[in-house]
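Here we start with a single chain on its own, the form predicted on its own, put down as structure tokens.
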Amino acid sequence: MTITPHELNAPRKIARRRRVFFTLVFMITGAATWLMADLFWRFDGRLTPLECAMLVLFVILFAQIALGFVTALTGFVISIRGGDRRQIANTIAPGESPQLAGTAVVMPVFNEDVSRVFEGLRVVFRSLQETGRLEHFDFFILSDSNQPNQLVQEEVAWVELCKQVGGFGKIFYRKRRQQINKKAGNVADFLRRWGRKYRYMVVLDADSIMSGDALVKLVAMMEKNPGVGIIQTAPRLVNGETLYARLQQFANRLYSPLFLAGLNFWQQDTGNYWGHNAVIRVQPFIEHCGLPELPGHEPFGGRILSHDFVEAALMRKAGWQVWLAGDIEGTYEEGPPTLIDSAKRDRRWCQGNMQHSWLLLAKGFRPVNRLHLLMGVMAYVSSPLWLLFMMLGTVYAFGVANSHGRAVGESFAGALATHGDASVFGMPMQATEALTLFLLTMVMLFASKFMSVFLTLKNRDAAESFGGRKNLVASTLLEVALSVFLAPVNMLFHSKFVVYTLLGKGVSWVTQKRGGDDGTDWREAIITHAPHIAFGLAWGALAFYIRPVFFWWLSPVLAGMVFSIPISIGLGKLRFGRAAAEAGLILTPEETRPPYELRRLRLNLEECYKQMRPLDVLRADYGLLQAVLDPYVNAVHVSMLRQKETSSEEAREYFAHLRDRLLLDGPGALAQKEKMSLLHDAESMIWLHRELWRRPARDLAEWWRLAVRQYNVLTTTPVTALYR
């Protein structure tokens, strides 16, 4: 199965694969288009403007479905035949141990759960240490956090982690004062300062986990293939607890192997970059992957929000290969816990992907990279197109009902008896051909799921890792049923996001929620989903008025909208997710046979969360409290501040005023910006610590007197991010 780098880079073979793949996509789309046009034509011997518009939409949308279907089908054939030899992982022979080179493991963070970030990093560090190849890797936590508590907790957690694992000189923490250009700017800042010291960089998200073996293998593949610029792994979704998160990770784990095999078949050396859990060759990345400024202003123009696809295209444009390593084990990430949290993330991704429209015709990009960008755009734009297609179908059904002289509301049975027609989404058609078209569409949509189940059922051990054959089938049916309800809600979410972006309404940079601690409350669900319900009810009433059978055809779509509130709340509940797990449903191999890294992460976090939490009244400013009150934390914090030039008289007066207010009135009297100013001023932090312990209690705010009492109680078990 091993392949040499020279054999891997064979342009003729790559071109032949792409010809086969896209010919299949074209043939399926062409056949479906011909069938649809013929049905329209047979109905009244011509194509009306409305039918032409629907046909154009049908071609666009069906081509997207065909692309996904052929990708999965290709992956299925490859899996049946025992795998694809032309994978970059196969350039490393079994037992081979290539030389490694200096690699930076970088983790950009932004107001994330500090314990989760540092415990995740601890697991990666330890796993890498056990491979015996740790000397080739350095770790960087690149913080863009802008909350006072986060700043102090991250500093303390970094020092504690370094002390506990012997990480001084191997694990570095950098806080950026100005959060310019978000995550892309954060990584770019790292590259400007330290990038040239490393040959490779592995980018992690704050929720990423990678095993030491995976990291070593990625760097080894880069060393073995000097023409490769990026290798992207396929992280598995893990640690989901709510029903929604567990459904997503089940679908990801069960269905993605087919798609990954299919993607590798036609992408080959022009793969994509997904922004994390990937290794990057630093020098060409610095030289060629600077992001361009888009025409116009945000959200549609300006700085690029979703940088990864563009960086892959730029790397490929410069002649460096980009590979997908979907077969690398030990690479994980976490997903959003609820439907609404997922929508918030999609809102940001939608804007980022729509910006890529500017780059579809960019000079020098490879055709496959243009397709990647187009697929990203269509991942969101297809929703309003589907909605438009179905709304035009409603108009069409209304026109047909009237043109045939039937009373609006006539039953489908009567129409069928009179004309011998069938109906798809309310459009009268020749029964056999209409049914063929309908079944073809359904097969294309659901085939990948059932091909994945078939492959898993064939392998007893694989089926057992999903909870057994019976549970696997039941779980798949549950996932399919719920995905049918979720699809129309997501269609409305994405349609709204696309319209907002086009209208110039951008998104702010918010922390992504990953834990499933509280789910979705009723107020949030009602505010979010009320428009979906109203839309579904109005559409359903109109459909029933036009023709009852049309209503029943639409009922799966309408049901998802009308019942979106209980669906959203139910899927976000921890207890439903846990109940499904206890029943043996929607299990994944990472749950039934958890790898070492995930087991360690769970145990470590359980220990962290056992610790006593600070009093509620102190919690909001606990970071500031520690930095002022605790001599150890104060020293750590001050030592990490930059040396400032001589301050002006005005600045000194400003800080003196803030310090007095903080001690006399408590943190509640200061705005967040003022607290951050104090935290960044070393002179003020030293003065505050000395003055707090020197002053008599009567000269301090009650908040500080309580803080001192709390500190004296907890000195044996300090309440930090790692000890809460």
Second form
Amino acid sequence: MTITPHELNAPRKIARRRRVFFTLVFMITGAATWLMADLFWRFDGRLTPLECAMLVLFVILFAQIALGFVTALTGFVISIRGGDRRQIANTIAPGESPQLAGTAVVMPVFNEDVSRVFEGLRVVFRSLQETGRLEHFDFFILSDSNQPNQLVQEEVAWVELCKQVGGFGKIFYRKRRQQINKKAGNVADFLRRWGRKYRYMVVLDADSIMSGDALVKLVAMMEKNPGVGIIQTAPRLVNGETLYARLQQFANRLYSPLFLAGLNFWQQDTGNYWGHNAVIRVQPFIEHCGLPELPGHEPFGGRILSHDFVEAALMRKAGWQVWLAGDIEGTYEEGPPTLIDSAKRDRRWCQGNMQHSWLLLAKGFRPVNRLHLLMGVMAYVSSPLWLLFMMLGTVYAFGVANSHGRAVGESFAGALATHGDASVFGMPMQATEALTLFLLTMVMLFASKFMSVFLTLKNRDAAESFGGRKNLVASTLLEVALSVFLAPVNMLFHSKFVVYTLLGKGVSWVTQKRGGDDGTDWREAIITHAPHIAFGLAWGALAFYIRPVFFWWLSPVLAGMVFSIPISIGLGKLRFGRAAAEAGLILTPEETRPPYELRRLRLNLEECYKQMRPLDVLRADYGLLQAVLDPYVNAVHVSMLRQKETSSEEAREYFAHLRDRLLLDGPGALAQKEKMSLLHDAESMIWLHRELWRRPARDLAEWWRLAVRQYNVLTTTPVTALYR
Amino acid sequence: MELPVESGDAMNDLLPEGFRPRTGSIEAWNAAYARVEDYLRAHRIHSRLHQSRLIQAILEHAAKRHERNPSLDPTTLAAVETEAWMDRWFGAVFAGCDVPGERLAATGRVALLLTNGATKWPYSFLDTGEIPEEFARTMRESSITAGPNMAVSNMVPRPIDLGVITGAAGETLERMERWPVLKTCALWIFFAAVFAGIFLFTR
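Can you switch from the form predicted on its own and show the form predicted together with its partner chain instead?
Okay, now the whole complex, with that chain kicking things off.
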């Protein structure tokens, strides 16, 4: 099933695919629009301004649903027919071992769990080592961490990892002093310093895992296809433990193959970049993907936050192809553990995607790239539009109730029986058309799920990897039921994020108080979801007042809002996630048959977390403690700081003052910024180490006395599995 | 607090007979003992035998200095002696290498960490005897490189032509940002229009 790079790049075939695909989307949306308009028309023989507004919203929202449906349907047809020949991975023949070239594996990190970052990197490094092609790869941890503890732990973890895997000169660590332009700036900084040394770079997230085989394949594909600028893989969600995370990874694992096949069908050489687990040709990226600022200030303007879509569009604009390699195995990422964590991530993504509105009409972008940008915007803007559509529906129902009297439509079944009418959003309509429209919408929404299940059930082995056929069906029903409850809550979250972004406001979050690490606590859930409950109750009361039948139509939406607190807490519980796994529910192939890399990562992390943790009183500043007190940590830290030119008298006085305060009053007396200043000053760190060990106990803060007493009793290493 | 350091010749008499500090309280010397012990342990010198030899030698030198200047704290003196001992030892290892004086201890400790020196050669670190050649060579050869040699590129932001409509919208937004009152008014007018629309429809 291989294909030559020349065959792969066939513009006429690509254009034909897109014509077929978008004609289908247009036809389905057109039919549904016609039905909806006809229903409005039949009601009173005209289209009121409210009906026009609802119709416009309906077209926008239905087109989005249709796009998803046709993507899944295309994927389904391709899968039934045995797969798509026109995939970038098919340019490598089975057993072929093409040349590789210098590749940097870069992992930007920002205050992440140090153990997870370095153990993940260890697994990737080892896996690549086993392919025998390690010599082509260098690894870079690009730290933007701005917490003293993180900084010190990362340095020590890096040194220990290098020691253990023989990685000096192969695994590098770079700490940025000024965190300009977040992740995009972090990667750009890497490219400015070292980009020219490498032909390719593979960008990983802090929670990414890629197997050595996957990395080798990606680079091989790039070498084989010199016109390709980016190849994006489709990372699978793994390592979820809470019910929420496991549901997300189950959905991702079961449904995404169809969407990926469908996406590749119409995207072809104009794919998208999702920011990680992708290989990038460095030189064109440097030349064309320097990002400018957008009009206005953040959050809607200013620096581009979600850089990935834009970079894909810029690469494509410059003539470089961007491919999706959805069929590459061995590429993983982790999802948020709770609904609220997921919302926090969505908040950032929402802001980033909303900014893309500026670029929809940018000159020189390909239409498919514009569509990607629009899909990104709509992923969030559709929520307030749905909300608006439903609110207008409520207003409309109110009008209908007033004009028809309350008796009409009191009961949906009664209405069908007596008047031959059905009710959509409380509105009496011709039953056949209304039901057709309703069923069409339901099919659009849920068909992709059932097509995926059908395909998996057809293959016994695939079904077994999801826990068996019965469990697969039960898990899907559970996922569908819970996603129905989650959808309205996410709608409210996203609507709020969109409005706040437009108003230029940030969203405040409750600081979580975790009892152990078992998900969302009640306080956080109550404060976060209280507005959802209030909204659901008010809307429900209004709907019931308008018409009881309208209330029952809305009840699935209202239930999600009203029960958002128990749902949010329940889904965040580790024990529910584990119980579901033990019952054989919502299992994924990565759980039933874990690949080597994930098994190894799990074992390594278990070792890490077994280590004794520092005393509570020392924990908050343990990184600083180690950097001052531990001779090796201090030495590593100092050796990584630049030799400073002679500093001014003023600066010397400032540092001398900080140093004295740190030793006499303890780290609690210093602000975070002051601690970071000290950590960045080599002279101060050398002085502090020497002075701490020289001073008699009476000349030290109680905190330091305790630190000196306890340090050697505790583990002398940071909380990572570094001393194995 | 900078204290003068005695010359390295004193390192030769490691195990003095019947060592008793003649000045300073027993509590102060116990505290000094504990400090040196902690510091050596922080260097992963886990051999009690080696530790106690070093501690006693260091304290003996500290005690002699204390006799000359009893106002100084034994803990401080012991720490200064320990540092001096280390500086001399690292100096011997890195003799001929271009290591700046103020970074000698840091460089030495990093080398010791990378070679696992304190564990692999448990009696050699800070010993006055000859440093095993392999140990010294491994120490000299070890180094950490946080990044490869730079190969600088020029990655500059490329302007994107947003198109006429978006460009005009951008200019309007930037103008509105300069006039926050105008922005607020526009927002309130929008809200008022929505409410008016709902009111009119429901009449």
